[in-house]
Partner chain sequence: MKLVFERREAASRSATLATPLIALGLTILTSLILFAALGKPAGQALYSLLLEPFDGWYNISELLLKMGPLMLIAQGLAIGFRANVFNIGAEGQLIIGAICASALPVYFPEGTSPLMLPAMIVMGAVGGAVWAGLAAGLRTRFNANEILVTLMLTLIATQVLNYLLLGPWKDPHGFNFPQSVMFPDVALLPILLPGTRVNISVLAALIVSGLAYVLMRHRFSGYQLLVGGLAPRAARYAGFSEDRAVLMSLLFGGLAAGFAGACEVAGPLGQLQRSVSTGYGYSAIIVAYLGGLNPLGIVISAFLMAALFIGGDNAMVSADLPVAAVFVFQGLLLVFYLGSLTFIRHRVTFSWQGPA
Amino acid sequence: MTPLLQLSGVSKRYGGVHANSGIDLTVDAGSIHAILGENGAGKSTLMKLIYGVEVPDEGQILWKGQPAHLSSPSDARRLGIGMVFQHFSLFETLTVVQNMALIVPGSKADLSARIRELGEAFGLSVDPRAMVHSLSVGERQRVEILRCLLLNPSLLILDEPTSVLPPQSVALLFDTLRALKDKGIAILFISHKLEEIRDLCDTATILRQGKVTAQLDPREGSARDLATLMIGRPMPPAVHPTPHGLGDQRLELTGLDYANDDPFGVSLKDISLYVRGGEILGIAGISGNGQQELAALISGEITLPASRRDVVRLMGQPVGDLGAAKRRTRRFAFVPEDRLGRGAVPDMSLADNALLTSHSRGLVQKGFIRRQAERAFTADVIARFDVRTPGPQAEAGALSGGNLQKFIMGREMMLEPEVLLVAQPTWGVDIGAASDIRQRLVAMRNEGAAILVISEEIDELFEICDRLQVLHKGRLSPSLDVATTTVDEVGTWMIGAAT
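Structure please, single chain, the form predicted together with its partner chain?
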C-alpha cells in the first residue's frame, strides 16, 4: 500500500542552524503517529514543512505517492492536510459558524448542520451559534478540529493538543481521535508527554537536534526509555519533596476580589491562600482562568486601593497598595510566565537585564550603575545556573527559551527571597532544564523559602508541591494536600465540577 505521506531526506536551515536535517518520515492512512521531541528538537519546523508554511531546502515530500509542492497552507489544505495549532486561531467576537464560514465554503445553515452532524459522529458537540469567547478552551479546540474536519482531510496535524486541557477533556479528545482513525484519517500528534503517547499512538518518531533518532512502537518501551531516546541520556531522577519544618506565613491573601476592566480578562472572586516558609504551594488550573491576574496582583504589577491594602500581606505586613519595586524590597521575587518583554528586555544585554531587579544588590551607587559589579553579578548567575551563553554581554533575545528561563530564575533566586512567586516555571523549557529548575525550587524550599508556583502542568505540581489549590474561572479551590489528593480530584476542580 502506498503510504499517505512520505518524507525523504528533508532538511531545513535557518541561517546556520539546522532545524531539520535528513528527516525520513512515513505516515500511513488510519494511523496515529506521534512526533516526539524536546523543545528545539525541530518538531515545529517539521510540521511547518508538511503544512506548507515553510519550504524545505532539500529532500522530497510525497503525498499518496506523488511529489507534493507545498508552498502555502492553502496548498496543504487543498491536498487534504489540516492542522490544529497550539494557540487557537479563532475570532473571539464571532460565532462558531461565522468562524467556520471564513475558510469553509457553503451557506451558514448548511455549515451548522454539518457541524452538528460531525460533532455527533466524533464526540465534538458544540453549539454552532455560540460566540467563541464564551466557550471553554476544550470547546474551542473542538471548534478548531471541526473546522479541519469540514474540509474532509486525510491527515490531521495536532500541535501539543493536550497542553491546554484538563485531564477529563484529554480522555474525550483521545476518544475523538480514535474515532477519526477508524474512519481512515491519519493523525500526526505532536507532544512531549510520554504517557499520553503510549496511551494513544501506534507509531512514534523521535526527533533530537533536528534529526530522527528512532522510529518505534511507543507501547513497547517504557516512558523512561522514550525519554532517554528523546534527550539522549538517561532521565534525571525526579525530586520528591521530603517533609520539612514549616515557618511563618510569609504570603497571605484574604478574600481578594478583583474586577477586571478588560471584557475578555478574568475577574477574581474571594481568593484566599497563604504560603508558609519551607513549603511550596501550587496553583493548578488551565491558563486563562485568572492566573495572569493573580500573579500580577501578588507581584504588585496591579495594585489595590489603600483601603484594601490588608488583602495582600507579605511577611505579615499589608502590601496591597504597594507597587512591584516596593514589594521586592520586602524580600519578594517573581519569575513571570512570559520571559521576553516582561521578565527580560530582549534588546538588552544579560548584564543590563540583571540590573532590572537586582539593582538593590550593590549594582547602583548614588544613582550611577556600577558596570563592574553588574558584570560580576551576571557572570555569577550564568555560572551558578548553567546558562549557556557567550557571556554577560549577550543579548537576552538571542538566548533559547530554556536558557533565558534559567537566567531569570537564577537572577530572582540570587536575590535570596523569602517569598518566591514562579509562574509557569517550565513553559517551553526542555526536559533537562525543566528538571533542573524543579530541583532548585525544591532546594530553595528546603532552605526555608516560601514558594508559590502557578502552573498548568499537573505532573509538575504533583512532583514539587506540598499543597495545591485550583484556579477555575477566577475562583480558588480549598487547599488540597498533595500526599492525599489525586490527579482526578484536581481535575474535577479544574473544570469546575467539584462543589
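Alternate state requested, the form predicted on its own (shown: the form predicted together with its partner chain):
What comes next is one chain alone, with no partners or other molecules.
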C-alpha cells in the first residue's frame, strides 16, 4: 500500500543550526504516529515542513506517492493536511466563528452550529461568539483543534493536544482520534505525556538533535524506556519529601469576589486560599473556569478598589489595590500561562526580556542598563535551565515553545522570590525538562518559598503539590491533602460533580 505521507532525506537549516538533518519518515493512512523528542530536537520544524510553513533545503516530500511542493499552509490544506500549532494562529480581535470562517467554507450560522456539535462530541466545547482575546490558552487550543476537524483532513497534526484537558475529556478525545483512524485518517501526534503515547499510538519516531534516532512501536516498551531514548540518559526518580517546618502565610485571599465585565469571561465567587512558606498549593481545573482571572488578581494585572485591598495579602500586608510592578517589589514573582506576549516579548532579545522582571538584580544603575550584567544574568539562566538557544541576544520568538518556557521559568526562579505564582509550569516542555522544572520547584519549597501552581496537568499537581484546590465555574473547592486524595476525586470536582 502506498504511504499517505513519505519524507526522504529532508533537511532544514537556519544559519549554522541544523534543525532537521536527513529525516526519513513514513506515515500510513489509518495510523496514529507519535513524534517524540526533547525541546529543540526538531519536532516543530519537521511539522512546519509537512504543513508548508517552511520549505526543505534538501530532500523530498511525497503525498500519496506523488511529489508534493508545499510552499504554504493553504497548499497543505488543499491536499488534506490540518495542523494545530503549539503557538496558536488565531486573530485575537475576532470571534471564534469569525476565525473559523477565514479558512472553513460555510455561513457563520452553519459554522456556529457545527462548532457546538463537534465541541460536544469531542469534549472541546467553546462559545462560537466569544472573542478570542477573552479565551484562556486552553480554550484557544480547543478552537484550533475544532478548526482542523471542520476541514475533514486526511492527515491531522496535533501538537500537545491534551495539555489543557481533564482526564475525562482526554479519554473522549482519544476515542474520537481512534474513530478517525478507523475511517482511514492519519494522525501525527506530538506529546510529552509518554503514557498517552503508549495508550494511543501504534508507531513512534524519535528525534534527537534534528535526526531520527529510533522508529518503534511505543507499546512494546515502558514510558521510562521512551524517555531514555528521547533524552539519551536514564530519567532520575522524582523526589518530593513531606514538608516540615511550615512558615507563615505568605499569600492569602479571603472572600475574593470579582465580577468580570467581559461577557465571555469568568467571574470569581468567594475565593479563599492561603499558601505558607515551605509548601506548594496547586489549583486544578478545566481550562476556562477562572484560572486566567485568578492569576491576574493575584499577580496585580487586575487590581481591586482601595476599600477591598485587604482581600489579597502578600507577606501579611494588604496589596489588593497594588499593580503588578509594586507587588514584585515585595519578593513576589509570576510566570503567566501565555508565554508570548505576557511572559516574553517575541521581538526582543532574551537579555532584554530578562531585564523586564530582573532589573532589580543589579541590571540597572542610576537609570542606565548595565548591558554586561544583563548578558551575564541571561547567560546564567540559559546555562542553569538548559535553554537551547544561540545566546542572550537571540530573539525570544525564535525559541521553541519548550525552550522559551524554560527561560521564563528560570528568569523568575532565579529572582529567589518569597512567593512564586506559576501558571502551567511545564506546558509544552519535554519530559526531561519538565522533571527538572518540577524538582526545582520542590527544591524552592524546601528552602522555604511559598509556591502557588495553576495547572491542568493532574499528574504534575500530584507529583509536586502538598495541597490542592479545584476551580470550577469561578468557585474553589475546599483544600484537599494530596496524600489522601485520588485523581478521580479531583476529576469529580473539576466537572462539578462533587457534593
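Since this is a predicted model, take the numbers as computed values, not measurements. Rigid core (definition): largest C-alpha set, two forms, superposition within 1.5 Å. Residue numbers count along the first chain shown, from 1.
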property	result
Rigid core fit then residue 316 CA moved by 2 Å or more between the two forms	no
